[in-house]
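This document opens with one chain alone, in C-alpha cells, the form predicted alone.
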Amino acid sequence: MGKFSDVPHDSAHKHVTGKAVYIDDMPLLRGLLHLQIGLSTRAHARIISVDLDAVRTAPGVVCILTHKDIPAINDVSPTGSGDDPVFATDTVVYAGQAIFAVAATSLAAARYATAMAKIDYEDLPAVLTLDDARAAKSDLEPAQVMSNGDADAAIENAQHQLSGRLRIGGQDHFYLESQAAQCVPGEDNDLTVYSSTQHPSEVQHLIAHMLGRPSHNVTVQVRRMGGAFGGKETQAALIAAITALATCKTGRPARLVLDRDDDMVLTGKRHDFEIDYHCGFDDTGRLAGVCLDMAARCGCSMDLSAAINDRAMFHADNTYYLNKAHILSRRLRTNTVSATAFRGFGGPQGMMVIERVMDEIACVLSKDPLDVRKVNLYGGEGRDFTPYGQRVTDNIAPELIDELAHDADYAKRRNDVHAFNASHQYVRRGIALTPVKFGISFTTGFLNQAGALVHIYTDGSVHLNHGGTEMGQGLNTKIAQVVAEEFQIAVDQVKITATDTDKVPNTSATAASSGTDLNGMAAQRAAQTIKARLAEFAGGEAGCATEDVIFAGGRVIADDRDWSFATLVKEAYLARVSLSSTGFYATPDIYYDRSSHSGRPFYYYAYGAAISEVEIDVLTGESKILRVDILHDVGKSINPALDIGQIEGGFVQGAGWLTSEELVFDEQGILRTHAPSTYKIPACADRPAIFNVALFERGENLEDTIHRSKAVGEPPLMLAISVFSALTDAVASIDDYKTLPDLHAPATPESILQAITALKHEAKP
C-alpha cells in the first residue's frame, strides 16, 4: 500500500522451484494427441509429390494434417498479406516450412512417423542473400523514404564527408520455452486453446479464420510464457492453428511443443540489415546532412516487416538532431524464414548505423567519440524536431549522459584505456559511451488500446484480468500493484488470472514496450470505477460528500465512520452496489501518416546511456566485457527491482546480438546454427565482472502515463550498442586510432580477427 516498492515477481518462487506451469507441464488429458510437423528441406522448390503412406500406417498415428484438411483459409499472416500458409501447397519458400503434421498417441510415435515421409521436389532458383534480393528486385513493398530537406546538397557543402557500409546480423529469440500450444474441444464446436503467445486475440481470430468459424467459438488463454522477446507475437499463431486443426479433425485434445532445433528452423528471427551511409559534417563533428540506404532481409513473407522497417527509419536519429536527412528503406523478400518482431522492433538496427557514423566522425577528426555525440544531441531552439516531424519535448539525454560520464569516471577511464593499449601488444581495450532514445507506442495506431476486468469479492479480495501477457517481465506484478495502490490494499489481496479472450476481448499484442502503459491504465480505470461506487456508498452511510471519503492503509474513512476495506465491500454488496467493472484505455495524442512517414507516432521517449569497457585478444579475436555502467530513465518506477532486472536482461541480450549470436545459412538456404551447440547466446561467464545499473532518480514522464512511469522492456537492449562501439575502439587502437576498423555485427572472434588483419594490412607503408 502507498508508495510503490520492490514487490517480488508474482511467480518468482514458482520459477525457482519448478512449480510454474507452462503448456508442456499441463496434465496429460485423456486421449491427448501429440503433434510433430514435417518440414521442408529445400529453400525454394515445387512439391512434386508427398508420399505419406508409411507415415499413416506407423504405430500410434491417429491422423495426418495437410493443407487439404483446412476447412476455410490456409493462412496465418498477421496483416492479411496472405503469404503465411499453415501448410505449404504446391511450393515451399524456405527450408523449414511446414508441409504436414502428424498427430499420434505419443510424441515419440509422432516423431518416428514424421521421419518416414517421402517428398519429391523440383528445385527453383532461391534468393538467399541481400545481394541476391537486390539483383532479383524482390521487394516486399515499394522502397520507403523519410526525408527532411536536401541532404545531398548539405553533404556536398559540408567541410567533411564520409561514406561506409555497416552489416548487422539477425538474431534468434532463444526463449527458454519453445513455441507451444494445446487445444481442448468443448460443446457446440467450441475450442479452448492454451498458447504461448504474446497476442492471444490474434491467435483467436486467425484460428477462427482458418476454420471458418466465428471468433466466439475459440477461446485463447495464456498464463505465462517462458520468454518471448517478440518471437511469440506472430509466430505462435501457426503452432496454435495446427493444434486446433488436429482437435477439429479428431475431436480429441492436441498438443504441439516444438523441440529446440525445429523451433529455430521453423520460426522467424530478427531482421539482418545492410546500411550504406553518406554524411557531411563540420570541424566540431556536427552533422550537416546524412543519407542512409537501409536494406533488410525480410525472409519469405511480409509478417511485420513493414512496421519493423518503419521503426528502423524512426530510430536512425537515436538521440541526435539530423539537420538534413534522407532515409531510404528497402524491404527485401528472400527464401529464408520470415523475419519477425524482436525486442526493439527495428529500432536497434536504426540506432546502430548512426552510432557507427558518430564513431567514424570522431576517428576522422581525432576526437573523443563522446564529444562528437554530445555536439550532435537534440537540444535548443530549432534542433528539436525529428526527421519525421515529431518535436522532442522530453529530451533528458544531455543531462543523463553528463551524469553517467561523471559518476562512472568516463574521462579518466578513457585515458587509462589508452595507457593500457600503449603498453600491451597482444591485448587491447576499448571504451565507449552510447545513449538511447526510444519511441514508445505502436506505430500501427489501432494497437494502442487495452482493456481490463476487475472484480471485488465480498471478503475484500480482488480478481484482476487484463489483455497483457506475462512472459517473465513482471507485467502482472506491476498491474497488481497499480490496482492495489488504487484501493489502498496489500498487493497479495489482488489476484491476476490468466490472460483470456473470453474475459478481455480484442486485445493488442504485449509488445512495443507498452504492456504496463496500456494495461496498467485500463486496470486503473476499472478499479477507479468501483472505487467511486464504494466512495459514494460510504459517503451516504456517513453523511458526507463522496470526495471526503479516504482510502488509506487498507481502511476506508468517511467522517466519523471507519471501515476495513473488506467490511465496506461486504456492506456495499448487501446494499446492492456493483463490485465489478471493465476498464479501457487508448493512448492519446498520437498520429502517423505512413504515406509521408511523418507525424507524432510516439507518445513519449525513453532514454538511457551506457558505458562499456571491453578487452580483445589480438591473436585470436576473442573478446570479453570488463565493465558496464548504465543509467536508465524509467520515469517514476512502479517496481524498481523489476525495472533493473529488465535493464540488465535487455543489455545482456543486446550484447549477445552484437558479439556472439550468429545466424549462418548455407548455400542451400539451410540454417546451420539451429541449436545451442552452434548458436551461442551469452552465458553466465559473459556477464561483465563489474555491472553497475542505476535508475535516473530525477526521471518523470511528462505525459500522463500510469503513475508517470516509462516503458522499460525494449530500450535497454540498445544500451548494448556501447559494447560494439567499445570493441571498435579496441580494434582501432592497433592503428593508433587513425582508421575506423571495418567491423560488423555480430563482432564474433572471427569478425574481430578479420577487422584486425585488414587494419594491419592497411597500416603497412
Given for the second form:
Amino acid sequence: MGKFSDVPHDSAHKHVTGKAVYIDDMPLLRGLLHLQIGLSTRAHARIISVDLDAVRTAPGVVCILTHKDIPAINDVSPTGSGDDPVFATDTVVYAGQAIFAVAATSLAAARYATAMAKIDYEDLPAVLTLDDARAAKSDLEPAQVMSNGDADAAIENAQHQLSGRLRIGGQDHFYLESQAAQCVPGEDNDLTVYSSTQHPSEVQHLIAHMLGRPSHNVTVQVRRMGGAFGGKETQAALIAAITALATCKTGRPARLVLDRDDDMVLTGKRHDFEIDYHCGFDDTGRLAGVCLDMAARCGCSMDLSAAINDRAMFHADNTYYLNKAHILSRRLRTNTVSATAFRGFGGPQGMMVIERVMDEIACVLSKDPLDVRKVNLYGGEGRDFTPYGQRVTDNIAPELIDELAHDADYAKRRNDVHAFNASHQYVRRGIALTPVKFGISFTTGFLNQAGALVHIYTDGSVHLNHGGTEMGQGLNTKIAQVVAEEFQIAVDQVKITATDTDKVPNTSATAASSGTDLNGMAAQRAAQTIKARLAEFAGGEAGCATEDVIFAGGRVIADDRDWSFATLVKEAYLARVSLSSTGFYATPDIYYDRSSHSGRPFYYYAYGAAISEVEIDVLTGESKILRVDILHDVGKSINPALDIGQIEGGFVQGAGWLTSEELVFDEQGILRTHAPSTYKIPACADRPAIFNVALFERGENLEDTIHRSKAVGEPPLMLAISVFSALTDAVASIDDYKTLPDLHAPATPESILQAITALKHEAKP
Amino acid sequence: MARDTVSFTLNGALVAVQNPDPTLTLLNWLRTNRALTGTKEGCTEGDCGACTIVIGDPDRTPHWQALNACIAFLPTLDGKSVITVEGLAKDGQLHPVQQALIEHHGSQCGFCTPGFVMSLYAHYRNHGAVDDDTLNDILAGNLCRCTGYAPIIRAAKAMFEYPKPEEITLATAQKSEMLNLTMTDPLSGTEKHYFAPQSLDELATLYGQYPQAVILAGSTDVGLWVTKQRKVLEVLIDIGRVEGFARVEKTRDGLIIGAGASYTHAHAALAQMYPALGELIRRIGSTQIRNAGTIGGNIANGSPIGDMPPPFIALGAELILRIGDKTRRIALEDFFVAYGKQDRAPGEFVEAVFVPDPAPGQRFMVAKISKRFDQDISALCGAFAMQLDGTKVTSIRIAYGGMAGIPARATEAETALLDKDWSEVHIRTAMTALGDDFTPMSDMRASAHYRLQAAQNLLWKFWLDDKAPYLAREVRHG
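Same protein, the form predicted together with the partner chain this time rather than the form predicted alone?
Full assembly next; the chain just shown is listed first.
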C-alpha cells in the first residue's frame, strides 16, 4: 500500500497554500523576545573592549547576552573539540563570529540596539588563504594518509606521468529558510526548543552542556526545515543555544531568526580545496598509481572537518581502481568561518580531482575521456579493492555507464560537438560523461543507528515518529510509506509527527544520505513488533497459526476470519494487546580503523552517471548547460518521484557549486558575497535546457536495506562534475584538445576566460 | 486635502491602515500584523522571491503583477488589490497553480513554494498559456534550492489544464486626494513623513519644500536602504501616483519614458525600437523587480552598474530634469558627474528620459556580463551604436557600465574608430584604447583584469556581429 509508489510529499498541500509552519511562522507567544547577534568585523583580533551601554539603554531592549552569561560551558562544538564558543571571549577568530546578542521586545528594536555596540579590537595576524595556512602550518589535526602501496614507484615505472593542481571553491548552502530557533520555558527549568536543525539530539545535548543541566531538562522539536543540505547539521546548535540562554536569563520565550546576510557570514560552508595530483598510467590510460595531496580550508575550528576530509579521501577513487594510491590530506585552520557539512561531505572534492585526472590522461593520450574512464573502472581480477581496503562487491558502474552512453547517444553527440567546434570560432561546445560511486554509511561508526516510535490508536489510525528530520527530501513521506506497507493500510492513515527528542532519544543527525536507510528500518521494526502482536491475536481468534495471518489491502485475514484493520485493532485493544512499540536499527557489518584508514566503512555504494553538454562563449567566458542525461541507481525505489526530485535538485545544486557560486573573501577576510545579490545560486533558466533523468531500472541493493532501496540525498550532487568536465572539454577545443585547460572551480565566466586566454597565450582574438 | 489612511484590498477584503510607518514593508505587515505567514522572508533584498505576492491594478499592464513584498513599503499598496498565497484556495478547493505543483512534485522543503505559486499565479491571471522562454522570465526572480526547477516547470506547463476557478476580482483604485502620512519612529524618535502627490506640479512643489526627501519609485533600491542598511528615512515622496509620470510616449523622433514608468511598462516600446535593448531588459532583475523598478530610478540613483545607462548613452538618450516649474534637457552621459554625484540640483528631479529613434543604418549592440545569466548585477555592460558611410565610420558611441565610478563613454576607443575604416586594424587599436579609457576595479563580481579583457572582447564581438553574425552568436538561455 505504500512502497514503490509516487506518493506526493506529505506537506505538499501545506507548502502550496502557505500553511506549512516554519519556526518564524509560529504564533508570537506572550512576552516573546526577539534576538539579534552582534558579529565580529575582524578576522583575527584581540577584543580590547566591548561597550554595550548604548545597546542596553536602547528602546525595547530587555537584556544583553555575552559569554559571561553562560552558566556552564561556552562551547557548542559538535565533536567535543571545544573550539566553537557560543560567544567570543577575549579574541575573535573570524569575521562574523558572535560576540554578544540582544534580546528585545521586537526584532526591529533588537537590530536597532545591536548597531549601537562599540567594540575595540587589536588586530592579530590572520591566516586567510590556503597558501597562508600551508605557510603557517596551521593544521587542525595531523595530516592523514591513506596508502595501499608504493605509489611513487608505480608512477615512476609507468609509461606516462602527469601532475597538476586543481582548485575547488567552497559553497554556501543557501537554504531558503535561514537558521532559526525558538525556546519556550517550562516548569522545573525545563526548556522546549524549536530548532531548524538536522540534529535535534545534538542541539539538546549541547544546550544542556552549555547550561550545566541534565539533558532531560531540554526537549528539542523539529517539524520541518526550509532546506538544510548539511548546513543545519552542526550550525543550528549555536542559534538554538543563544535562544536557550536568553530564555534562561529572562524566563521568557525567545526567538532567533538570522537574516540572510548574518546567516551567510556567521555560519559554515563547504570546504574549499586545493589538490595536487601526480599519477602514472599506461598507453591505454589505465592508472598504475596516484599520489594526491589535498589541502582543505577548514576555517577557525574543527567542527566536522576530520570526517569531511576523511570522506574526501574515501572518494578520491570514485568508480576507479587507482592501483597504487597514496592520499595525503591536510586539514588547515584559517581565520575564516568554520567550514562544515554540505551535501556530499568532502566526497565531491575527492571525486573532482580524479575526474580531472581522467580528463588529463585522455588529453595526453588523445583519447575519448570516456574510454579512459571505462578502462579504469573497478572490476576484473584483483581490481576490486579500494585504497582503504574495502572490496567493491556491488559494482554496477560499467553496465550503468554503457546503458547511459547508449541511450543518450554519447558517441554521435561527441562527434557532433567536434563538428560544431570545427565550424565555430567564438562559441564552443563540450561534452562529458562522469560517473559517481558514493559510499553509504556514516564513517563515524556509532552514528549508524536509529530509533522509531509507532502507536496505533483504537480507531486504527497510526501515529509515526522517528529520529530523522524533514528538510524537504520527503523522508517523512517515505517512512510513512514503509509503515503503511507493513500494516497494509493507506499512507494517509499514518500521521507524521514532528521529530522530538522526548519521543525518540539520542538520535543521529539526518545526514550522510542515511535518513531513510536508518529510520525506515527502525520504523519498519517498530511496526513489525506491533504487527506480530496483532497477528498473534488474530491467529488466536481464528484458531490458526500466527504465520497464516495475512495483512492485505486494509484488511487482516486469518483462516475464515476477515477484519478491517481498524476493527482488528479495536478488538486487540479490548483484549489488552499493546498497540505501541519502539523500533531500533543499527547498520550491520561495517568497521573501520581510522589510524590506518582501512576497513569497510560503507555498507554499500550508490552509483550514477551523467552526460552533460555545454556551450561557452570564447570571448566572455559565459557558459550554458545545453543538455543533461542522468541514469542513477537508487536500488528499488520506495518513491520514484521523490528520488527523481533528489536527483534533479542535487544535480542543479552541484552545477551551481561548479559554475556560478563563488565565495569571495576580501583581503581582510570579510566575506563579500553574503546575500543572493552577490552570491549566485542557479536560477530557473540555469537548469539544463534538456534534462533527462532516469532511475536505473535493474537497481536493487545487494544488502538488506529497507525494501532494497538505496540512499539518494547526496550522490546526485556529484553527477554535476560532468558539467565541469564538459566545460573543460569545451575550452580544450581552443587548441584542438592538445592541452588540458587550467580550469578551476567554480567555472565562472572569468575563470573560463582565464583558461581560454592561457591556452591562446594572448588575451585578444 | 490629504488623507492619512492607506487602504487596499487584501485577498478580496478591504483593509485600512491609519498612519503606518511609511517604511514598514508589506512583508512585515503581513507576517506580523495580519499573521499571514505564508509569505516568507528569504533575503529582504528582492532577490530570492520567497516573499512574492501579486498586486492587481487596473492602471497597470498587465493588470496582475508579481511583486517582492520584502521591499515594498505598505503605503505604496494604496488603492491596489493585494493577493497572498493564502488568498488562492477557495473553500478548500486549491487553485490550479497549487494543484499542479502538488501533482508534479514541485515542492520539497516548501519554503520558496508560496513565492513560486504567486509568480505563476500572476501569469495565470494575465494569460492563457506559457512556454519555456516565458517561464524563464517569470520565474527568474524565484530561487529554489531543492528541486532544480524541473518539477516546477512541469507543473507550470500543466496549470492551464485544470478547470478555471473563481478568481478574486480587481478592486478599483482610490485616486482622490494626496496620501500624507506622519509618524514618529519609536526607536530613533525621528519624525517620518510620506507623501504621495497626484500631479507633477504637486511633486515639484513638495520636492522644493523638502529637497532632502528621498524620491520613492519602485523601492527596488530604496527598499534595501531600509532593510539592509537599516537607514531611517525621514521624508519620502512616492511618485507612484503622479498622473502621467509613468507615460511611455512615441514622439516624432523617439520615445519619452516618464521617470515613473516601470521596466515592465516600457519594455515593449523599447524592444520594438531596439530589439537588443528588449533582450537586455529581460535580464534586468526579475519579473518582480521589473514590475516595481523604474527606468527613471535606474538612472537617477547614479549607480555605476545600472544596466539602462550604457545603452541609453550609446543611443544618445537625453534626460529631462525638472525643478519647480522649470525643465531642462541634458545628454544622459552628462548627468553622471562622478561616483555618487550627479548633475542634479537640490529639489530637482528626473522627469523623463528621451530615447531617440534608430538612425538610418545604425548598428547597435548591448551585452551584459554577469556570473549568472538572469537576475544578476552586471560585472560589466557594454553598448555600441555606429553608423557607416560605405566602410567609413561616421558615428560611433560606446558606453560601458561597471568599468568606472559612473557609466561612461569610451572616448579614446571612439576616437580610434571615428572617421576610420571599419576594419580589424582599427578595431584592435580601439580595443587597446579601452585601456586608456578605463581603469576598472576588482570586486566580488569580477577582477579588474577580466573587466577590461571582457570589455575589449565585447568591442570585438560588436565588430564580428557586423561582419559575421553567426560566429558571434551569444551563449544565451532559452
